[in-house]
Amino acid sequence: MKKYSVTIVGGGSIRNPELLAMLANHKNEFPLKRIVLYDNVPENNELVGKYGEILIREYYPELDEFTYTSDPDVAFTGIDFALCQIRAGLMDMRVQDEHIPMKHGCVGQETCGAGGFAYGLRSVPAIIEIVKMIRERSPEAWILNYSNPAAIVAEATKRVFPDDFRILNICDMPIAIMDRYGELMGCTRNDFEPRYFGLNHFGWFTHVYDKKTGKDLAPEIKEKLKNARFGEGNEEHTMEKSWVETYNFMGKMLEDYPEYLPNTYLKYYLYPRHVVETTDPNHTRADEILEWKAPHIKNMMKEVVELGKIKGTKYDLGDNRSVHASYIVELAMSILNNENRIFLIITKNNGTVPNLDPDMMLEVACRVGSNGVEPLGMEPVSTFYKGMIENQYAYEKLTVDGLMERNKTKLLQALALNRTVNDTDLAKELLEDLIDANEPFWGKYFK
């Protein structure tokens, strides 16, 4: 059996303990010979790397090599997969992304609105540089990119690498939502075959088919969702109060827009006033992570490193079921084994939804195999959804245009179009503040 080489780009991420656990738990289906953690912040990479050495020693002794590095030659030479989850600017800049819009009375969110705009302008150059480094060293490697904001990143990579079908831009949010559907229906997301359309963090499920019977379960899920009250749990997206509220808000969106099942992130675009009124401008999601989640995971890794073991401790892996990690492994296996399983992928429209721009980077259901993605065609979308998507895509396109052309007017146009801003004078004020905060990154080009 062939074994594969994987590099995790953004090796210092606090999400990587679960990803390493998932790789170890799926070693029979997805056999590896080498795992590399790559990060340009060595101190973050080192902690995850030392933790990973123990995990691999105890749970994956068959692995030939595990290493962590900041050297592109070590990280990207001769690899089969690059799993990209970078955060340009780290958490310090995420705090700015969320706090600055709130100061102006706008939605302060990591990937949506003005915050997602600033984050996207940082992410695009970083991702392009990483893809170029990988392609210089491993021309045939599959690059599975789930760095946010995925819609803006996908728009940029489409332009810079137009013929590279081995770059797949993906997101685990719709998968996490299907996990919630599974809770309601007494099954798991693997029992579903979804149909979905939209832009990343800006889409709708049209159908949720039962894999065995072919029955569309969407009508039943809608009825259950209207009365559902999700509580705190153990999975990443349901641990904190803010995520519980986000999932429960899906029922409210369905009451107002009953045609399709919504992505949770539509809350920020359809109800921006509610979001602003119910958010503490000095304590956003980024603050929650810095106060609890990040220290919790880092302390866990430090304790494991001090103990020198995971097995037999309270951190014993068991059966790791993270949505984020399992989705990546399932996608890789579908590519390697030419399984042509259905995943939600961000890909060029090219007529998939016939009445939308063919150049638009849509998130839709695709069959995925060894030759890349094959989108499943859909019927035309109605006026409301067409208007929503075209407006959002214009914002995304202008954001990338403005960065690549060093055109400040286009950045202003992008913010003015965004549904969480929708005012030129407000967009001007936001843009100046974001330029100042991002001067070490893209801001320096617009001074």
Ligand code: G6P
Second form
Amino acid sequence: MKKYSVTIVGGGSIRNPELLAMLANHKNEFPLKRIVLYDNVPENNELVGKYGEILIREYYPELDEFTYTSDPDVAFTGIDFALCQIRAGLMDMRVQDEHIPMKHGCVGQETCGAGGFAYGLRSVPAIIEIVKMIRERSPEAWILNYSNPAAIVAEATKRVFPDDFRILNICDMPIAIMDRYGELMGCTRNDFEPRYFGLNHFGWFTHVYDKKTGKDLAPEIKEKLKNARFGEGNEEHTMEKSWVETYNFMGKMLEDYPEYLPNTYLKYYLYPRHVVETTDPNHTRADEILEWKAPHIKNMMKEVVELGKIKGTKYDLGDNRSVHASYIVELAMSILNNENRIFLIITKNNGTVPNLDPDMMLEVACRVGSNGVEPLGMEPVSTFYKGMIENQYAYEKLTVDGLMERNKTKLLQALALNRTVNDTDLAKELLEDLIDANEPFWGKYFK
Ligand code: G6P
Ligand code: MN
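Form predicted alone already given; the form predicted together with the ligand follows:
To see the whole picture, the full complex is given below, headed by that same chain.
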């Protein structure tokens, strides 16, 4: 059986312990010979790297090589897959992205609204550089990119690498939502075959088919979702409170808009007033992560490094197969074995939804195989969705245009179009604040 070489870009991320454990758990389906962590911040990479060395030694002895590096030649030469999940500006800038809009009374969110706009402007140049570094060294590697804000990133990679069918932009939010549907229906997301349309973090499930019978389970899921209270009375649930609220909000959205099952992120666009009123402007999701999740995971890694082992300690991985992150392996397998299974991918519309711009980067159900992705055709979308999506796509396009053309008017137009901003004077004030905070990144071009 062929063995593959994988590089994780953004090696220092606190999400990587789970990712490494998942790869080790799936060694039979997706056999690897080499895993490399790449990061341009050596300190972060080293902590995950030292932890990873122990994990690999104990749980993946079949692997020929595990290493961590900041050297692109080591990281990107002769690889089969790059898993990209970078955070340009790290958590410090995520705090800014979330706090600055809140100061102006707007939604402060990592990927949505003015925060997502500032993050997009940082991410795009970083991703383009990484893809170029990979392509110079591994022209045929599959690049599975889930760096955020994925909608803006995908719009940019489409423009710069138009024919590169081995760049796949994906998001785990619909996966996590289907995990929730599985809880409601007493099965797992792998029992479902979804149909979905929209932009990234801005879309709807139209159907959720039972894979075996073909029956559309969406009506039943909708009923259950309206009364669902996730994360309560279930010991196994370690979901954080803010996520529990976000999942529970799907039921509220369905009461107002019963037609399709909404992505959780629509909350920020359809209920911005509620979001602002219920968020502490000085304590957003980024603060939550910095206070609890990040130190918790970092301390775990430090302790393991000190102990020199994972097995037999309280951090033992057992045979707890991470179902959530395993979608990455499912996707890789579908490519490698040309399985043509269905995944939700962010890809060029090209007539998939006939009444939307053919150039739009849609998130939609696609068959994925060794020749790339093939979207499943859909019906035209009705007025509400068409209006929402076209407005949001114009915002995304103008964000990328503004950056690439160094055109400040287009950046202002982008922000003014964003549903979470809307007012021109507000957009101008926000833009100046975001330019200042992002001076070392894109801000310097717009002073
Ligand atoms: C979901 C989204 C990601 C996003 C993440 C944020 O998984 O699909 O795009 O980055 O949520 O989660 P966090 O726990 O960092 O707030
Ligand atoms: Mn996402």
